[in-house]
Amino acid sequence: MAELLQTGLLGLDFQELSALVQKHGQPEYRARQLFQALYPQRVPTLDAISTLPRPFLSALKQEGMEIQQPAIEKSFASVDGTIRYLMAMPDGQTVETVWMPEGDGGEAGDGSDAGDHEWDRATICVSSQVGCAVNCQFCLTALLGVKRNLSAGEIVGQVIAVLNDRKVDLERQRVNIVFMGMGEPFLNYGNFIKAVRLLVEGVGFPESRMTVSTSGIVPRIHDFGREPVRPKLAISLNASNDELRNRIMPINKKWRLELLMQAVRDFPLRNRERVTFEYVLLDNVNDDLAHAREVVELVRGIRCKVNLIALNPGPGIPFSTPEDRRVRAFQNLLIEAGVPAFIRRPRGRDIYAACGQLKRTVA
């Protein structure tokens, strides 16, 4: 798989800028504004700087040192006030980012002016790879196989893009970041983790309100516990025994569920933190009370709760969306077993938006 080298600024941490100012003979405190500009400021391009003196600024040009933000190439809008985004990266693949207001105004009604609307809080769901190499039978993004990793300022890049397009104050607006998009943050491990650090340390997003999904990549589950900053840690289960596991997730059979359960187990939790067991539900596949029982024994012990997403269907994706009662059922088991379980609505569904259905799509 291609790995794309960081370019531009934005991606580099107060380190690496100090470095780049020491570098062109500046005044250390240059990093600061650089750093101030291109995070908390979020600033589209050099010019726009008002800070760095105009030779300083040439210079960085001249080396190919731009701001490089992701740029929107197409947007679409839902019913539910769903926007998803085709983000196009500099050498022009691209990936999808959507954003998920919700409230009394999150919702826009006839998707018109989906968005635009007030809004309390909003999500936004970011990708992390352009495609995907896991290839879980029920996502679309899977179709796509996978092209390269996302930067550091890549990653960041999205969450900046949406938050001035939809014109957010962090200081006063609630936001919450979700690494759940295309690919696998896990195996971007280290462009994930920059991309973390810069979104506290410079957008300044609290790390209570991030959360990052994996399949199940259980070597990078135990270095993610030893993380000074982190996110929450969901886990994409989907099955609740190894043999419907592997059909439905190959990766299983590199990680099977007595070692990711395990991983889980050994998982530093922080106080009234909970891990979240993602758990998506394919008719007549997964979604038995026999599986519902498995999935109780697998969690027994962990300070844990359970997402239930009733499939989001696409074209090539070889299964069905159960029955809301099968969905009910399911959620009753764990609910009288004592493990805390929720139904997640879909979000954007009907514009390719929603949970597995994010495939680069223009239309």
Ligand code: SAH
Contents of the next structure:
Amino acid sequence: MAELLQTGLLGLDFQELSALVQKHGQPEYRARQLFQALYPQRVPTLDAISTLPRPFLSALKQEGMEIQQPAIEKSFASVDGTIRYLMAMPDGQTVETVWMPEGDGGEAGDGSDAGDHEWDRATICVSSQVGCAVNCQFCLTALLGVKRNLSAGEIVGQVIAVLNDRKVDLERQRVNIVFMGMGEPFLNYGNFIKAVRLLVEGVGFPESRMTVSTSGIVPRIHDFGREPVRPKLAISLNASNDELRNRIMPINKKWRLELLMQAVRDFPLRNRERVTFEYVLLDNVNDDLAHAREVVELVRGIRCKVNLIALNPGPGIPFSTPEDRRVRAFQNLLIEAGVPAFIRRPRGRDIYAACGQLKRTVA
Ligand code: SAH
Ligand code: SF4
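Now show me the form predicted in complex with the named molecule; what you just gave was the form predicted on its own.
Below, the chain from earlier opens the complete complex, with every other chain and molecule after it.
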């Protein structure tokens, strides 16, 4: 068993907690109690764990150990009910996590305290890295570059911090998780997968309620298909041919469309599962009907759907948002060719919480 280097307990799995408990000469069942407190109960501090003996808790604290949930440094509420959280990690780095309620009262649009409206479903969008190295030309996160990977505990911790802030009861309320915040999850693969397992086995999310999006890190798509526990797969396609994709997503020079689409074709889908392709529409760049026809050819034979997102604009992004009419024409062409296509409405654009807008804006 490897030496425990981290001082944050959040992110340790059952085996690692067992090793810790053993090192302290405690009985094995204490590991189960710690696991229960950290994940299903989402307890914020060691002192708040009532099931463990005080001397054991003191010994842990003496070693500098704490649970270390990320701290909510700031939050911004949108008129549509979306909340963008700025989360501070123990080393002071910050990332963003977004809460998106849906349903009857979720979108009052009246500017009142949006976060407190009734909701019947919600989605949490989590970050996987501080910044991103992939450099997509339409994405604000790219402008930060990548500072570091998030640990499994920091990924799970974002979810727990939001669930606690929103006082969510997962047994009664339905919440989805999307790994679509800052960063490229497949460039932090080990920590991402460990976080998934802790969310499933610990916090209590079914794998069917999670989706991960990748810009196309082909070898990891193959690995991901072999995982016994995994979210659904989404691919950020965004361009219909290599020339265009090289230009707006430079990662395409490393894994061109042919390799990417082959990885998706080889991907072992579960019963009734579909792959999602995301396509950000950039006015007069990738949104012509000719591009839509190329998309139809690319995805032929793949059990999939396409989510169309009109560009969310931002400072320093050299593209503009197409008019609705162009977006609908693109969608119609796909649908008429038999490809299910949906237009994703932006969430929380007013507070810089929408796709591609996460860059730790603090006002
Ligand atoms: N790095 C991963 C996941 C995070 S990005 C990935 O790229 O897949 C989540 C989604 O936001 C991606 O599909 C991306 O194409 C989209 N996106 C990025 N910038 C955007 C923007 N300015 N407007 C709309 N969508 C954007
Ligand atoms: Fe990174 Fe995704 Fe943004 Fe590309 S779209 S820069 S992969 S976060």
